[in-house]
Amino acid sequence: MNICVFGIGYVGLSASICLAKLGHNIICIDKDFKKINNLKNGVIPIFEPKIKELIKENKDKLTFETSLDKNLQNIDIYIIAVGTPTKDNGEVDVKSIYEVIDTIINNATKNSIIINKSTVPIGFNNKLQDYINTKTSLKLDVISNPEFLRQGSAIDDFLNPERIILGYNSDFALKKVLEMYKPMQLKEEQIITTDLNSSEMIKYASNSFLALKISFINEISKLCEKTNANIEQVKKGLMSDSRIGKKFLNCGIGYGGSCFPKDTKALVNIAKNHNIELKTIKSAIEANEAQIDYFLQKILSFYKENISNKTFALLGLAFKPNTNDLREAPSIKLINKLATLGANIIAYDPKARYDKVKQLNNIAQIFDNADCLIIATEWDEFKDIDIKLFKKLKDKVIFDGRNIFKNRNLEEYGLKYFCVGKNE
């Protein structure tokens, strides 16, 4: 199939190189001139593991444009990957979306279909549908795509899916896609089909409950310190319950990333205008936004409120292991923090940078002239750290907020270690 992908972010640019390891010829554009610049001289915008090996091996299958006015001649499937940014009252921006479909009405030639992977408002991709149709003649029917990638795992999750969900009113847009599926041999089961509205609340709900699930155990794990209870063995004991299931039970400072943080808002914000209160998605919010000033509590209680000066080293800066995105990332949020209270920060990531801290590239370094450590990101490297290192530390403390040190008895070698859901 000739395949048309409009926004070559982190679910654009995962979805089309999978495309095209299943055959396919995919357009890839984006208004972002320097993006495409660089992925047609070969440098990959983000990090994420196997994208760059899967470009190399189907460059033939890739084309990468700007222009949103050409290369749309005898398209069968166009994709919608656009950002749709929830703005601080939790409406959802689709003017992106608006702009691409306008787009494909002035220049397709024949009958297609558009998949939006966009998340939206349910009743959007209806509306959208009815606008489409009062602009052209052409039969351009809508299926709602939401995509579940996890950054840091996202090409695997593609061609590997739990689920694909496809919200659809046309049968044979529903043909067609499924079609467009059909190299990666999906099982029945995998393959869920929903009305419209369905489909987009699906992609809501399934972030709004998984963020409530951080949020939870966030909030258990206070209790924890007040009541000399152990987080790790209270998780346990909750993972061995197949009801509750073992993911997303890691508790630490907060959630982060492009899609919890907006998609919760949005939802909240979507049933305020059916006059619904999602008092639990409202509550994992505050939740989430709190689990910071808690983790910088501890901070300033070791430090008696005064950190003016202080030099901490922090580990990590991407909201998760395994990718270089830093938005609505705890790490910066903390940073933010230290900073208004006059502390000095250097970082290091393995593939994030933030250009407001001094950054170092060897995680050697970064002990040299630090007063004490603070993780933030979970990185593998981080986990086996020699204790050498650690002794560096003028103040001898670490502040773990990823609980990846829970294993290691860092008191032994004099160090004061502090985590979450322990009482130290």
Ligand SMILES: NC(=O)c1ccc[n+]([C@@H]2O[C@H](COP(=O)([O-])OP(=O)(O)OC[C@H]3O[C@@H](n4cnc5c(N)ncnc54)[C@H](O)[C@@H]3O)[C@@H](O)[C@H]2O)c1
Second form
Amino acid sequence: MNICVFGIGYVGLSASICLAKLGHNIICIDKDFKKINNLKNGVIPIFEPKIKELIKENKDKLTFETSLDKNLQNIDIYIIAVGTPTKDNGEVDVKSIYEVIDTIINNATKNSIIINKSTVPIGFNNKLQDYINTKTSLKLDVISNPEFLRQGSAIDDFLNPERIILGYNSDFALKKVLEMYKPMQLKEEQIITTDLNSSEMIKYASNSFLALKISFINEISKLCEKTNANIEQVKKGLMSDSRIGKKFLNCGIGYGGSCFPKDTKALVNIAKNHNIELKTIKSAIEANEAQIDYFLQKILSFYKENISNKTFALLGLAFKPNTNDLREAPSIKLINKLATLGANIIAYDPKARYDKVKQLNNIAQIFDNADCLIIATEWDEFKDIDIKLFKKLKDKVIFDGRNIFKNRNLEEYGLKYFCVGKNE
Ligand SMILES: NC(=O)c1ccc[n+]([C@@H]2O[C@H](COP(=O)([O-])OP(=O)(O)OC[C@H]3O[C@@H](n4cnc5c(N)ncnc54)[C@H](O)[C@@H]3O)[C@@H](O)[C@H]2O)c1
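Okay, that's the form predicted on its own, but what's the structure of the form predicted in complex with the ligand?
The next block holds the full complex; its first chain is the one shown before.
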């Protein structure tokens, strides 16, 4: 099939590459000239495992453009993967989607379908269909296909999805989208077809539920510290209950990224417009925002509220491992707070770059002049670090925001170790 993908970010690029691997011809369109130019020259704008190799393998099936050129007709499927940020007032900004839709309407020459992968408010895709129908006599049917890939494992998630949600109004469109996914040889139970509104709600409800789990375990971890319980033991007990499940029960310094913070806030706002107060999700947001201050307080208590001129070595900038994405990363919030209090920070991250902090490319060097260490992201590379490096820390103290060294008996090396959910 000839497929045109709009918005070549984390979702759009991953989807394009995977669809090319499945045998389709993909035109990747992004209005960011620099990004497209880089991609044309083989420079990949994001870090995501397996992406580089797959682009290379499928380069004949991928074209990168900044606009839908008149010569690029004969499109069977359009896919929308542009950003849908949440505005300050909680509303979802869908402006980019309308930009794309107008481009499609102005260029389409035959009936085809539009798959919307961007996360949009409940009811939006129905409105979009009405908008399209008033602007063109062509049949351009909208399918809502919210994306569930996770940054850090985007390629594997796309190619082996737990479920594909397809919200639809038209049998023609459903048939086409199933044809697009056919090479994946999915099992029947991996495909859930539903109406447009329900598919949109599934996306928001999923992300909000996961955010709730993280905030829940973070709150329980705080209480563990006060009651002399050990969160790692508590987690083990919780996880053995199949009703609770084994995932999203790691406590830490809170969730970040481009999805959970924005989608929880958007859902609260959507509910408010229907005079419903989502108390659980509001609390999850509040607990998440408080988590970084809770961790900061551990640091301040150790230093008796004075960290001015202390030098912090900080491991991990990305909002989670295996991505270079800094959007809403807890590390950045922490760095800003520490800097406001007069601290110096020297950071290391395998892939993420943050130009407002001094960053070194060699992990060992960040210990050279540091007073203490903070872990902000749980990259695997940090878990095996040589403990001898810690001895260089002048104040012999580690604040582990991701509990990655909880089993390393650091006290034996004369180090003071603070983590989350375990009393010292
Ligand atoms: N990042 C994730 O892990 C993830 C997972 C599931 C769903 N989503 C959703 O998918 C959507 C995209 O997320 P993302 O993280 O890939 O965003 P992103 O910011 O990484 O990429 C969006 C891209 O769209 C481009 N764009 C904006 N307007 C455009 C236009 N008019 N024409 C062409 N390109 C345009 C931007 O230049 C940018 O490159 C969002 O709705 C998000 O909520 C994201």
